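Below sits a lone chain in structure tokens, taken as the form predicted alone.
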Amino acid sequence: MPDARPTDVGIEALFVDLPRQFLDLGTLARANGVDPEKYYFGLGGRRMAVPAPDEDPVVLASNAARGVLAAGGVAPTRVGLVVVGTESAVDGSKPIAAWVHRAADLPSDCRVFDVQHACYGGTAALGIALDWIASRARPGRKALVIATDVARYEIGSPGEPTQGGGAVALLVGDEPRVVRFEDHPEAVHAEEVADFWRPTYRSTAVVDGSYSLECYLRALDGCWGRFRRDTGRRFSEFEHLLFHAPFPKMAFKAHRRLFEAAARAGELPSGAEPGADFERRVLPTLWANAEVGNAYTASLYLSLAGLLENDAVDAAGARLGLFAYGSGSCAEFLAARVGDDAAAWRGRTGLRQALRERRELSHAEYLQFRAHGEELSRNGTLRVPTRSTGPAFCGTWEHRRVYRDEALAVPGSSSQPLGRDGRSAR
């Protein structure tokens, strides 16, 4: 077998931050005419975050970043390489990762970039970790993955009811007592397809579903191919399986693949239904994005978070099988396996949170942050900030983003940050 990552790198803690409200699924499809059955169960969603104006990529990302550390009990001058995947950048140079060191108080001597590759760059991210980790390039010091994404397409498209949001923050290092990365040569699938894509004058993106959905399973084919040449691995050996779920019925079609290549195989015990190993191994993984909805680069670890925060599941110990897949297009299966203090971890990711903050919204407050989104990123103009706690976004200033922290607010207001020259940002 090919040399592989050694295995004593992993998760040491993980954190989720969401947008602060949310839209039932049904709200929409009646206002877009179109049965609730159609998205509750056609999608498998139930709701879907919808940030405010200022709730970008930025604000989810430091917050989540914030939590880790607290959370994993991290001081965050261990920290010596930050990585944040996204598709959702909000500007053309500046990584959101250079924001994240501000906000987080991380060291000088830190390396901060981002990586992208549609929703498979929170993956690329957590690759260049463990790998970082491994090499002992700085021992003692952790690494800061976080993915960080708004889905965001047309209103009224096929799209709308696929959107959401959200960061999940990863701190890996060599203590891994979340997930451990089993020593595996890599399962990776990469071609290049035009099945979803947003150009750099658009805010909105855009998808062939039917393609998409093609492209998405040829990958998975090709990761679970090799994977399995590589490893001798059978797929019946895993006790959770978490995909890259853009809608959770997305999950159910996948593991639908891959159990139907095991039953060909010869691999399933007779009589193995398809439909009782779905909901065993992988519905227990998907409650949190049926609530959240597409969360990009996060989607896959908003998928973790979910299982270790499942009060009916046991997950110490589990072995884990992850796809990740990113349009246009590279994918890579991964297995690992859960600390065995999985449920130290249940209230202590940030999810449930997340979740209890949020408040509902009605379709027309769910058009008008769409309209101040869109306004936004026309010519950077914002309205009142919403959110009430951590960093947010405040505006722009020489056509540079402005974000509110204690730490940096003028004396008696936490909302009018210091520009260069003492005058107010706003």
Ligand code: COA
Given for the second form:
Amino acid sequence: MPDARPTDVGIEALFVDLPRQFLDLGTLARANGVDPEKYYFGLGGRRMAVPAPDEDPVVLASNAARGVLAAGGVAPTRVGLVVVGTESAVDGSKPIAAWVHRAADLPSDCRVFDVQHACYGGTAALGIALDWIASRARPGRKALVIATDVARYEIGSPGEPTQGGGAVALLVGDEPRVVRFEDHPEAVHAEEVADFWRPTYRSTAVVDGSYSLECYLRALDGCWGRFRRDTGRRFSEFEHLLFHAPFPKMAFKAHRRLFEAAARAGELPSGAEPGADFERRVLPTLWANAEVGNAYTASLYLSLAGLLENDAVDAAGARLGLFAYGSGSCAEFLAARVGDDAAAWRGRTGLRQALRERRELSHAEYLQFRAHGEELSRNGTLRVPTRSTGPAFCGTWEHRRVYRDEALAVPGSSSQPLGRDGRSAR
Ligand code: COA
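Please could you give me the other form, the form predicted together with the named molecule, since above is the form predicted alone?
Every component of the complex follows; first up is the chain already shown.
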């Protein structure tokens, strides 16, 4: 089937923002009385990002949005659409996109909204943006897509070592220097399942772990089967495969699934061996996920940033297969091609800088951050800001979320850290 999109559309720039703290999975394993190899080898992780109490999904998204506009050299006035994909909504009504709109100083003639479907939300947002650009509804305007999340499970639960967080902002337009997407609208799979969810009264997700992996693989079969049927393309044609990674070992399982299907269909080159194939085509995309842990909607795009920032890989012109999965469920397989100047993005995606600036936490500090973060969302007392510049979440005042940042200040209130009475602590 030919590519149905009438114009070149894709990513013109991308930028990552991450929490500036991490917990080593070995530290967590020892605290939980678990063999560290279970987390390092069994889940494929190394560290997990831990947001400070003042680093919420709005802060991460706002920093990523500012970063992508600077990296892409695009004036805020050229943005006509902002779509945020998130599973970590901070409000039942107000979208994160509204705060991003203010933080990035975007124009008022701009559509601004969030989309939600667990970890698929970022890809759903990207699909809307690609179609909007392809429709030429507003020639010359760009779309801003931001995947932002904080992955949080109960302390001591099996999901705990698969926590993390981060935001990836994508500038989408018709000059796709970073990645150009093809259009394969049928390569999707949806079914109602209860594999992972977060009730509105909870700040932590609930997951039926092994069932979620089963649902993920069934959705992969569905998407890949439709993509294969419509395009006649083969598994071995992609230089790199990027899989949604709730933990890096999941990408290993997904690759193995497609490899075995291709072997059964007699489609693999002679001598192809699954381990070597995984190491060559998938592993170079996963190093950042192993550092950050799960970032829900942002995880797949963190893999993309990781690939572009991987010094050992020349990704210029590479054909990519990307698999997005969101529990509940909806999934999609996307085919894309990396731009010829991929190397120019090394050191410019924000990823390496964010990782360099991180501080390692002790297990006790991690527990304190969790407790203080939950308290801050309820009664508004920021004790220690973690970042000296940029937005920081300060707590709530008259049921409003308050941020320390000129752009994000609530009109009529103080943008400084607040005391319990809602007045400035200074
Ligand atoms: N050394 C090395 N590997 C070890 C080990 C050890 N000492 N102990 C266990 N392992 C391996 C297991 O063999 C298993 O590997 P496998 O899956 O390749 O067989 C892996 O570590 C995990 O062990 P398991 O017993 O399945 O762990 P668990 O019951 O604690 O839960 C998850 C693992 C992934 C199910 C859990 O972390 C989870 O639910 N995470 C969230 C998943 C999610 O986000 N789903 C939603 C979207 S897809």
